[in-house]
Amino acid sequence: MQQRLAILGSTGSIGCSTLDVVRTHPTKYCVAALTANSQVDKLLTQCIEFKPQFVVLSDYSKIAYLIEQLKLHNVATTVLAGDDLADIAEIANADIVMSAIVGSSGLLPTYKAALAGKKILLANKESLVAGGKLIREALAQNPKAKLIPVDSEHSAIFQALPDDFVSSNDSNNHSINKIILTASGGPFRCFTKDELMDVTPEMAVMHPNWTMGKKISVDSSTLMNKGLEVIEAYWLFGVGLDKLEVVVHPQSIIHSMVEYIDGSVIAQLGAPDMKTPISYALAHPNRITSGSPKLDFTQLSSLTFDKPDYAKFPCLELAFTALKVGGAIPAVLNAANEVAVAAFLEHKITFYDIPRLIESSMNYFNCADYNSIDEVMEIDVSARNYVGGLI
């Protein structure tokens, strides 16, 4: 029986890679729903091929055009507006939800998918960064719900953990000594601090190993992406902050590692291609072909590791600090980062203004906390307004 799949953010790199995997397994999965922000022509092409029952387009100005084009191509897809995004998993009666929206916009639909008992493939780390406590509570409320990580690092950790691992303070967590997330180091790994003063957005989006969107590419260049992943790992795997570590691994072959108390280290290796963790998440607990290139160990000259440089890349340390402080500070960090990165991409601020703005917002909201989805979204908006005012 085909499983019904809703892809939130289908026109982004993760969404497109997910459709690549689905294309390889047409008898296993059918596309029930697709969502996009504004890339209407790309969404139209996907609709013509996969014929989803529903699509959500957040850009209201392009909805009429999409409806007209679908009629011209005889595609019987119902077009919904952005207000329906949060509920699309239930509207489409999806079995699996790929949460691949960029930024905190993915928080509410991911939260609602958890409440609805869906199998969630999480590629939207910001959901856990901003509202990890709430999503964990939602998962606990509905035992049918599953949360499977798609980020290559978290997928690697997920695969290296015991099959019966429980994300809690359960006793089997005591066998884990350390979770080690690897970072490529981004395009500026070898730059001096003086050289980093002059980097441009055009330089920052040129990642050496991965093909990603502009926002996540800038996050990789500042190492904020790794900081967000540390916070995500905290909520995913239920280990203490003292058991989370980052090492720089420029080749991006080892995606992450788990060190056990007996000295064993289990690592997951693979080519830097997102179709591998996507296919694993889709088929879990089984495995299916992904279409990713296979590793040729004879062609690997070396695998190297180094400590991250917090002086050159302060965003990573800010993320550790936000997790240590707790409350709503990770949500503040995330919101501030999104606004700052957008301003950097528009040439409004410099590379090092990004961590300055984030730190200022964390200090301003240093006692913020939340107990509901509405509260965390209000804090998100307040932090964005604060950073926007500074810019």
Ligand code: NAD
The other form holds:
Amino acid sequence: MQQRLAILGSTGSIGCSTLDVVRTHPTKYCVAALTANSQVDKLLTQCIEFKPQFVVLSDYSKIAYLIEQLKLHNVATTVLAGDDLADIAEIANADIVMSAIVGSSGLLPTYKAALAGKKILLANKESLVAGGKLIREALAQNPKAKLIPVDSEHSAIFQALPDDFVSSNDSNNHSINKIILTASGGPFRCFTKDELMDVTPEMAVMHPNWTMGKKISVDSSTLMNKGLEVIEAYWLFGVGLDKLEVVVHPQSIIHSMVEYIDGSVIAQLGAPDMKTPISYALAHPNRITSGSPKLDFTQLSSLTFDKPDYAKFPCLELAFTALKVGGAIPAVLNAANEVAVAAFLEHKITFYDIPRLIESSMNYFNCADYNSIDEVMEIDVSARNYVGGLI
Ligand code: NAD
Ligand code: MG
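Having seen the form predicted alone, please provide the structure of the form predicted together with ligand NAD.
Starting with the chain above, the whole complex follows.
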């Protein structure tokens, strides 16, 4: 029987790659819902091809146009406004939810999908960074809910962990010594600190190995992406901070590794193509074809490894600090980063203003904590306003 899929952020890089995979497995998956922020023509093309029962378009000014175009093309999709985004998994009666919105706007729909007991494929790392504690609580409340990582590093770790892994705090899993996240090092890996003072957003979005949305591309250039991924790993795998390590691996062939107490290291390898982790998450616990290119080991000249340069890329250290401090500080770090990256993309601030603004926010909100989804969303807004003011 076909499984019903809701794709949150279908017009983005992960959303489109998910549809690429789904297109090749029409008997396994049907598209129950798609959501987008404002790219109405792309959403329309997706509706014509995949005929979802529902779409959510957050940009209210384009809804009338979408309804009219769907009618013209004889597509019987119901168009909903942004208010319904949080509940779309329930509304569409989805079995599987691809959480691929960028930023903390993905938190509420991901949280609600967990409460509703859905199988969640998580690309939206920011939701775990901001509200990891609540998402874990929601998953615990509804045993039907599952959270499968899509981020390539976390998919690799998930694949390298034992099948019965719960968390390394669990007595059965003391055998895990370390989780090693690999980082490409981004487009500025070989730049000096002086050269980094003058880098532009156009340079920052040119990632050497991956094609991604602009925000995550800038995050990769500052190494904040790896920082967010350390926090993501903390909430996904329940391991202590002392067991999380970052290694720079510029070729992006090893996507991450798990080191066991006997010295064995299990790594997952593959071409840098998100269709592999997306397919793995979709089909889990089975496997399906992904359309990703296969590795040709005879063509790989070398696989190299290095320590991250924390002085050149202070965002990585800030993320470790946020996780150590805990409470709502990771949510503050995330919100500040989102606003700073948007300002950098608009040429309003420089590359090194990004960590400066994040650090100021973390200091300003130093005791912040949260116990509910409303509280964490309020802190997110406050941190955004604070950084906006500084800019
Ligand atoms: P993207 O910018 O290409 O797409 C983002 C999607 O989110 C779009 O469909 C957009 O319409 C939607 N969106 C943006 N703001 C929204 C809002 N306020 N409300 C509702 N919808 C909104 O981003 P991406 O590269 O596909 O990344 C998506 C997520 O996946 C991010 O969290 C990113 O960190 C994560 N991720 C991406 C990759 C990758 O290769 N692109 C890899 C790993 C993880
Ligand atoms: Mg990643």
